[in-house]
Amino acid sequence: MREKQLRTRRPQSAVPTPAAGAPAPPPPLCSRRLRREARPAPCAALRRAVSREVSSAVRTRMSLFGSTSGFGTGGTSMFGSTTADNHNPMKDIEVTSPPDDSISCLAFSPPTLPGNFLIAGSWANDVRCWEVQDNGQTIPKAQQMHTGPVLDGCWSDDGSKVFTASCDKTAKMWDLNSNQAIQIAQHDAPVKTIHWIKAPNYSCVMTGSWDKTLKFWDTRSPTPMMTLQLPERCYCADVVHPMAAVATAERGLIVYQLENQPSEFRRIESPLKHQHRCVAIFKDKVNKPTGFALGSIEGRVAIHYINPPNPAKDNFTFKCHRSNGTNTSAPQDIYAVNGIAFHPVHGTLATVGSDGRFSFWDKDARTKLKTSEQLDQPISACCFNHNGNIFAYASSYDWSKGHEFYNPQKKNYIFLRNAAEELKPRNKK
C-alpha cells in the first residue's frame, strides 16, 4: 500500500449495552453531525437484557506466531470459505469463545509471564482469559464476573493478577493462581479506567471514575491511599511509570507524575475540539515516557509531547477513521477513534475505529503504514502483546449509531494478527 502523507496542523485550543441497573455508556457518537457530549443517562430505556447462546468457535492452527505447523491444519478453517462474509476480511485468527456482548477492553500478559495470555472485558459483566499458543490456537482458561459491565482491565507487573473496573462501581483483583477475585476499590459511580502502578517505593492500583475522582489503592486496604479530584468524569487514561495521562468529559486533560507519590503535573488545553475517547502514552528512544496520543469521537488523533523543543512543530493532529480517505471534496462520514496502542518495539501505533477498520501509523515520519479492509461492525478495542508480534483487536458494536442499530444476534469477535512486519517504520529514502 502506498504511503500517504498525514495532513498535519498546529494544535488548536479549543457504549455498548448496560446490564440491568447499570448506567448507560457515554452518548452515541454521530457519524456526520457530532452531538454535544451528555452525562451518562439511565440505561433501561436504551436496551433490554439479551441472553445468547455461546457459539462455539473454530480452533484453527496457523503458523503465525513462530510455529512451523501448516496453515489450516487440525480442522475446518472458516477463513477459506467462499461465502459472502465480511466479519473477518483480513483473514486473521479468531479467538475461541469470545464474549457474549460488546467487548470493552483487551490486554496481553506482561513479559514476566512465560507465553502469551489475553484478557477481555465485556458488557456481559465478565472478564475472560485465554492462552495464546505460538501456532495461533487460543485456549479459554478461566473467567470472572462483576455485577455490571466490565469497562477496563489490566495486569500486575508479575502477571499473577488481573485488575478489572466495572459499571457496578467497584474494581476487583483476580488472582489467577487461585482463580479467586476480590473487591479492592469502590467509587460512587461506574469505574471507567484501571491501571497497575509499580514504582520503586510503592505499588498500587489507579482507578478513574465517572464520580470525578482518581483514586489510588493498596490492594490490602479497603480505603484508598489517595484521592485526587478530577474536573469532570474520567473517560480514558494510561500509565507508563512515572507518568499518567487522564482525559475527562468536557475535553479535560491532565498529566500526573508518579514519583514518590502521585501528584498533578500539568493541565493541558485539549488539542482536539470534540469528546475525548482514548489515550495512550508513548516513549522516547531511551524508553522513557515522553508524550501521548489522544483520540476523539471526530475521527482525529493528536500527538502531544510533554516537553517538546518546538511545540508548534512537534505537536500535531491527523485525521483518521473517515470515509473517502483524504478526499475532502466529497462528503465524509466521520467515526470515533475507539482505541490507540503503541508497538512496544518500533514505537509505531495502531488506531481502531467505529468505521470497522484498524490503521497502522508512523508518528515520527507522519505517514500511514497500513489500513485494514472494513469489518462488518466497529472495532471497539485493541492491544499488542509484550514483544509486539501479536496485534489483538475486538469486533463488536460500540453503540456509535444508537440503540436502533443494535443487533442482539450479531456475534462478537476477537482477532489476532501477526504484527511483526507491518508495524516496522519504512526506510527513509
Given for the second form:
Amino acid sequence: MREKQLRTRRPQSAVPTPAAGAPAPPPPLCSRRLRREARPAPCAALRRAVSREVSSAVRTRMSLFGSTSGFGTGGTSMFGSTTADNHNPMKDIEVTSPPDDSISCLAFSPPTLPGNFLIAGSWANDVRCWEVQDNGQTIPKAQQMHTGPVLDGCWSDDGSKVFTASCDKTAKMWDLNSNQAIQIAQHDAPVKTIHWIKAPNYSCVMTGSWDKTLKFWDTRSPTPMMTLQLPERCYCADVVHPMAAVATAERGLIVYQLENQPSEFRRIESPLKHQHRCVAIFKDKVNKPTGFALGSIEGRVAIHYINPPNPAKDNFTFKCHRSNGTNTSAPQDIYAVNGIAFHPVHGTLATVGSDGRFSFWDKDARTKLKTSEQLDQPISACCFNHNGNIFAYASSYDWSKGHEFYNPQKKNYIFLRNAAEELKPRNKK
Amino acid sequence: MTICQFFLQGRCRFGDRCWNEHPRGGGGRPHSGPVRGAGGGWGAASQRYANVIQPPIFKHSTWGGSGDGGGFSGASDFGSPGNKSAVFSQNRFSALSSAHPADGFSDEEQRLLDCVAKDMATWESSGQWMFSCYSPEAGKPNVSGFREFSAEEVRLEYYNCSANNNTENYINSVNQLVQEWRNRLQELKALNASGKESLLSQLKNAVTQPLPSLGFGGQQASSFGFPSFPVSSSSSAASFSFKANPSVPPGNAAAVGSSAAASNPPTFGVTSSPSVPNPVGSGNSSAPSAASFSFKTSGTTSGCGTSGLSGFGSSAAANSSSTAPLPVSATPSAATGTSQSGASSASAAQTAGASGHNVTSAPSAVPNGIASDKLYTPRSELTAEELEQFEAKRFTLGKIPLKPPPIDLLYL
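Please could you give me the other form, the form predicted together with its partner chain, since above is the form predicted alone?
Entire complex below, previous chain first.
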C-alpha cells in the first residue's frame, strides 16, 4: 500500500496554512474563488441550502415529540460572539444548549423524516436531540439519560427511534414520539458502537462492545438474535447495507456481510501501523458499499476497497491532522483522527481530528479540498445530514492528552456548517 | 585475464561485457582478499575501491605507492580471486555489500529494523497517543510490549475513579503505563543484537499467522493495572480486571509471538510474577497456546479473558511451572517448543478448571481428528531428521522433507 501525500489545493493568502506543499496552480474556476472571498454569513448560506428541502411540515413536527424535557434555558439565543477566544474560528452556527461534557457522537435524522434532527451523545450521560431549521436555528427538543457516558447513537431507518449505546453496558431505544427509552441490549462491558441494520428480510440493532463481541438485537427480545466474537475490543464500526466494517483493538479489522444474516466476510490486515480509531464505509457510483476509510491515532487515514481491480494501486493511505505540512526537519505533531464521514451525495469525505481541525478530501482525485482553521479544542465527532447540506462537528475534549488537559468547566460546542459547496469533488485534471 | 583498470577505478563502461577481468575480491571485505604477497596490494586496492564508491577521491599517490604493476600483473596471482569472480558475477557493487553488517541481516530485515527505529523516534516526538499497538509495516503483526487502550477507555477509568475519589490511583496507574511505554519505546529505538533477533523473529513468525495474531492481542487488554480497584464494583470493574500488572513488563521485549499475546497466555494467573525466565521459551509457548485457542470458537477466549480471572489465579502456578521447563527443551530449535508447550499449556489450563475446559477439549480433539489425514503426517511417521527440519526455523537445502508437516507444528 502506498503512502500518499495528498496534494493540497492551496488557497487564498488570507488563510494561514500550515501545509507548505508544492505550490498548486490557482483554482481553475474563478467563480469558486469569488464565492470564497465574498462568503456570506453562514446563517444565510445555510438558509439557502436548507431551504431547498421540503420543510413545510417542520412546524407541524413540533408535536412529534411529547413534552420536551427542557434543558433549562432552551431558547434560541446565540451566544454573543466572543472574539477573544478561538472556539469558533470558522464562524459556523453554534447549536444551542450543547451538552455539558464531551460529545462522543453525532447523528442526523434519516431522509424519511422531514426536516433535520440532530442527536448528540455525550460524556455527561445524556443524549440530546435538536431540530435544525432551515434558517439555521436549532431548537432543543428532548433528552434522555443513561447511567453512564453515552458512546454512540444512531437513528432507525424511519426516524422514529434513536438507539444509544453507553458505558453502562446497555443500549437503549428511545422512542421520540412518546419520549420513552427502554433498554434493548446488554453487554459485559461498555457498548462502543451501535447501528441500525435494515435488511430486506430482517432488521435489527448491531452493538459492538469492549467485551469483544458483536451482538445483534431484535428490539423486542432481551436476548440477542446473534452474537459474533471479535478478536479484540470493538473500537469503531460502520454499517451500510449489506456491508458492515468493524475495527477492533490490536489493529483488527473485519468486514461482515449482512444479507440473509450477518456473517463474517473477511478479516483484513490493517493498512495502518497504529491503533484504529474510526471507520466509515463509502459507496461507489451505483450506491453500493465498496470500501471503507479507516482512521488511526497517528494522523493517517487508509482508503481500502473490498474488491479492487488493482489492490496495490487502488488502496492507499494519506496523512492528515499533522502540524507541519511537508517540512520534514522539525518533528511533526501528530494527532488522532477522531471521526470520518462521507458526503452522501458527492462521495467526498470529511475527517476531524484531535488537533481541532476538520478537513475535506476527495479520495478519487486523492486531493485535499479544504482544511479548517484550528479550534481551541479537539473535534471529537462529525456527521453529515441526509442530503449532505449540513456538516455538523463537535468541539470538545477527547482525552487525547490525558486527564491533565481536561477542564470540566470548558464549554463544549456543536457547529453546523453548510456543506453543499465545499465538498464538491475536484475534477480530475 | 588482465584486470580491468577502469573497473578498479569504478568506471568501467562495459560492465559485465568487459573483456577484462573484474576482480570481485578487491571490493570484498579486507580479510577476504587473498592471503599472499599480493595481499598488501589487494588491501590497498580494496581501500581504493571503497574510496571509489563515494564520489571518487582518486589519489594518484596511493595508486602509485602500492606497487601497482607488481600487484596486478600476473594472472596467476589472481587465481583465487579470479575463481571468486567466476563464481559470483562481476559485481561492481561488491564493495557495497561489504558494508553489510557482520550480524548478517538481510536487506528486508534491515529495512524493518530501520523502520521500527524511525517510527519510535516519531512516536516519541510527535505527542500522539501513547497507548497504542504498533507494527512497522502494514501487513505485519503487532510488535509486542505495547499495551493498547483507547482514549475512551482511559477516560472512563478516570471518571470511575473520580466517582470514588480515587484519582490518585488512576494517576499512578497511568503514570506507570506511560513509564512502561517509554521503556519499551527506548528499547526499540536502540535495539541491541538480541533485541533485533527477537523482533525480527516476531515479525516473521507471526507473518504466517496473521489471524491468530488478531485473535490474541486481547487477552490482557482489559486489565488496566489499577491495583486497588476491585473495590469499586461499578460498571467497569468487571471488564477491567484490576489486578496487579498482569502483563509481562515490557522489559521482556524479546517475547515472541503476536503482540500482546506474548505477554498474557503464559501469565493467565495474574498474581504470579510475570517475567518468564527465557524469552524464547515464553515466546514460543505463547504462540502455541495461541494456536490451541484458534481451534475453539473464540467465544471461550472472551470467556477466559473476562470471567474467570480469579479462577486463573490457581492456574498461575501450574502455568508458570509448565512454562519453566519449556525453555530448556526449546533451546535446540526455535519451533520445538511449539507442540510440546501447546500440550502443556493446554494441560495447565485444564488444571485451572474455570474456562480451561473448553480450551483443552478443542485442542485435544483436533490433533486426533485431523492429524491422521493425508494433509498432515502424524509425528510418528516422520523420521527424526524430517522432524528436525520441520522444527527448524528454515529448511536446509537438500534436507527438505517430502512428507507434509505434522499438524501440531503448524500455526493455524
